[in-house]
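In structure tokens, one chain follows: the form predicted alone.
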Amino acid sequence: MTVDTKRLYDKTYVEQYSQDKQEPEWMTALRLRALEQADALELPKPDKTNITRWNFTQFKHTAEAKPEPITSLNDLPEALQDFIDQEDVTENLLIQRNQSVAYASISQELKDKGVIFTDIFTALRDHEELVKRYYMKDAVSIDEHRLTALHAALMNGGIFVYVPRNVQIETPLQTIFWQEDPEAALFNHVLVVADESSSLTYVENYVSNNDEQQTVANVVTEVIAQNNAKISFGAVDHFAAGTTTYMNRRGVAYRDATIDWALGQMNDGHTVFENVTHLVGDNSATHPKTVTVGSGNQVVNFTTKTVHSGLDTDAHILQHGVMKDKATSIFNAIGKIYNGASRSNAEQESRVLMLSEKARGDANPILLIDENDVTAGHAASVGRVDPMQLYYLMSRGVSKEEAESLIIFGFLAPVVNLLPIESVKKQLTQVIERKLS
């Protein structure tokens, strides 16, 4: 099975879709150029994972009907309400239902400060020049491979966040992407920009319920931290088993900027995940932390990479995964230091815990260093639950099942505890418990 873009959606369809969304001419031109590229480019080739037979073709590009707006958060299904802190409901919340905005709220205080927090199509109409400055420029390009090109051609949803210079946002901005239509694909584009000396926390959640119907999620995220900016990015991805997921999150950090990632990958279907941060400015930093749980016959391929080109850059990758049943995982942690990136530091740690005889995990630490004056280190481990730890807990009256659960949650805690919204942290814990039950 391969991706045949001509058979799926042609030039006429893409042009009409762009016109219907009232997009500027440059966006329509980008879509058409990407569509041509998608026909010529190959699929990505993730390490040790053959994705050529994965489903990237069985989907509807748009949902059957535009969903009704959500007038009250109390009307949300319980599974979605769990993502919202009921004791301290954020004023800054956006819910995308299928590919349409169903709920949007931003505080007057942030509006007065010039903060933009809106869907990608509204941003293209109301803030065209800002979007054009960053959209698929510094972090991701349309011609990397077939999936990025297909994403650019068929983008059908997403968010734009912009924080002006010297503005610090204390409370998180939160987005929930709810795929209610079980066959509709999600070609989501998230663009988060923090201007000079600004800061923000952004959290997003993906959820669907298509356990049997086949569809695709092709998500590209670009996070741009200008000089002296700080971005904390948290996410819980929970696509159902019928969704084949390509998740590409990229960051660019300029001088004295920091991008921190806390990512929970809880999908039930096959997943290719990329998280790449470019440290282009001197004294820039990133701390990517990812946790995942694989189950069933799921195949997951994770690559977390930091690219150092500025002086005195710092990065520490932390990846923890738990595999059960017949699930297979590949964890790649890559630190790339270019010649001239003196005094940079690239650290990484990847650990995989396997809960069954047929589960498979592979942790690959990779350091690519072209500069002498640097520090770097890596650690990787793949193993099963420590019988001595089990024995110790059981000797204190804890059942075997409870003991295993305590060990697993302790193993995943370094990432789970870093999610910046308490309700999202709670929801991630619940998802982990469900997948391990």
The other form holds:
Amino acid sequence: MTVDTKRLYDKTYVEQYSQDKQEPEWMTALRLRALEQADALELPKPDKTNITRWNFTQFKHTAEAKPEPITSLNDLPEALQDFIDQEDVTENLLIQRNQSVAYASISQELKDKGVIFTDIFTALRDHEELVKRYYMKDAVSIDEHRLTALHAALMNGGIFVYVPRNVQIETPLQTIFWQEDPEAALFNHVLVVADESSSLTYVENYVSNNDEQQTVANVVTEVIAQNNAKISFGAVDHFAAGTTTYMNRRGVAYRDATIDWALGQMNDGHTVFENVTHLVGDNSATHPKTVTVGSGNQVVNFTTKTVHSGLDTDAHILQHGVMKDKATSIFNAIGKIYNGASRSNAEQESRVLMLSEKARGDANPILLIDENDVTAGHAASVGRVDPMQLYYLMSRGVSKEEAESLIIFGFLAPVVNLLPIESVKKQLTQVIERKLS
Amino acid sequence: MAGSVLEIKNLHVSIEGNEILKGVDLTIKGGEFHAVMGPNGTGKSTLASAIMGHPKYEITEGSVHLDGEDVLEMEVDERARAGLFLGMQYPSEISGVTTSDFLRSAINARREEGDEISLMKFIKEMDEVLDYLEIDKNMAQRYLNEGFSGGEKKRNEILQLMLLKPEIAILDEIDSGLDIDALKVVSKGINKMRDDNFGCLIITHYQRLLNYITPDFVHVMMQGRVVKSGGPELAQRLEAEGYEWIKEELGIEDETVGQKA
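Form predicted alone already given; the form predicted together with its partner chain follows:
Full assembly next; the chain just shown is listed first.
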């Protein structure tokens, strides 16, 4: 059954939804303004991928039943348990089941230091001014295109992380977004703010199981690193084949700030993935690293972009993708240096490994530079498993299958090894194994 | 019977339609060190690659047997598990796979399931060999051959040889690109393998390697065939006089493959 979004999720619905969530007035107004804009705006146009026929309209906005809270992590389904390090459960863990918090814990130490780690609706009530200051302002704008506007209008989940000035968080914060309802859409908003000279490691996981039912994930993530802040952001996305995903992760780094990304994109459905970091402040830096495995008939469009406007900014993009079956992928790596961003450096590397004749992959290195005093470099390749490498490994006695698997995992290792939580790293490895088998 | 026997009979090998080997006969037994020498372009490396099963080489005639088993019927990995090892002239670089992890996989590939080498035992054995070959221990944690110097790659081949303990090893120009110190270390490793149960075929372009490893048999290849065989004294004469006298003796004008005798 196709649901007409426009008719079902109209002004009255959005207004009511916002009120039910006890949102402040400005938020209700923001949603309604966004809803109007969504009608007028067009879909985004990711380079070389036509998404006009993708499902962005067939979904159910709210999950059927309010999920039961999870009292013990042992009650979680096995697929989710894998994400959690059983021997060393992080004290700072939030599990969102469908669109509501089912489990939340944060250490007393972090609470005492003023760290906020809570769901977005609670944050809108309890930390309204902080959220208002950053929500869809500096990183992502509501009116970029229809999907950002729809996101703002229909936002139905997400979290808010705030680290006060000079607070260093040693243990990672972890979030699991579990879409248990196979038809429920996820308009998830993740807002991470690290105030001056603070630091944190944040890791998130998206999971769903709807191989049959069609739905939508429209995720906007805004990561703000104030002066001299350091954010290490890790993720494993694993939406099932029925989910069409728009995944927008955007960072803004101010003076001397660093945002590092380690993103494992393991969705089984069509995905538009964009990861943009604005290096606004002088001497800010980012290292976006992404891996993906494309399988089935999936179409994936990746854009990783660094935008340099501060002086002495530094970026190094690394994207590695493995394509099997009939999967199609476009990898765009973009380094944009504005006039005046002197002594900036924009490096990028995109590598695609093809495992089948019918898989397609395309790596597009793009440098847009309006300043003379800069350095930049790019490398891109699309290739198959090197028969000489296979021969070499097999000549030591390992089977062809094992040799292939060693080469593929080795190819993905530069990103997998960077994920900051051991259990998430293992989980990503398992997902990769499953996607490759 | 001590050791294995590798029997090469009338081996003809082509690459992209060009015949490189034109009937090679050679038998290597456990306990024996054979050196195959000869100028460039005479088919030495082709012989090594063909025995191991390099995908570009086509066997058009002849046979290779290891202890009576037909090697040419085996996949590359089966040849290795049967007891063959090839120390390569140009080992591949494998990004993201550490030397240590790979070696453990390779050792376990030769063992039965459930009988895998324990991590402790593996580390102990590897550390001993790393010390013996004067290799920095960090190398085991580096990606296999990635960014290695020529000398490091060759030492890594010998490291693998010593840990995998094959029955028959073929070493293809293991001495090329090595300085004198590295050459001594590599030779020390190969000599350590000397055993009644280990046979070795050393392919070399230069005689200098044989100053450190004394072969039991020396064979000279020209025009894709073994044209002369002898004992260690043959290598000494080659060192003193070069290859010209053999060419004269056999009436060969151009020793490279593709020329008629």
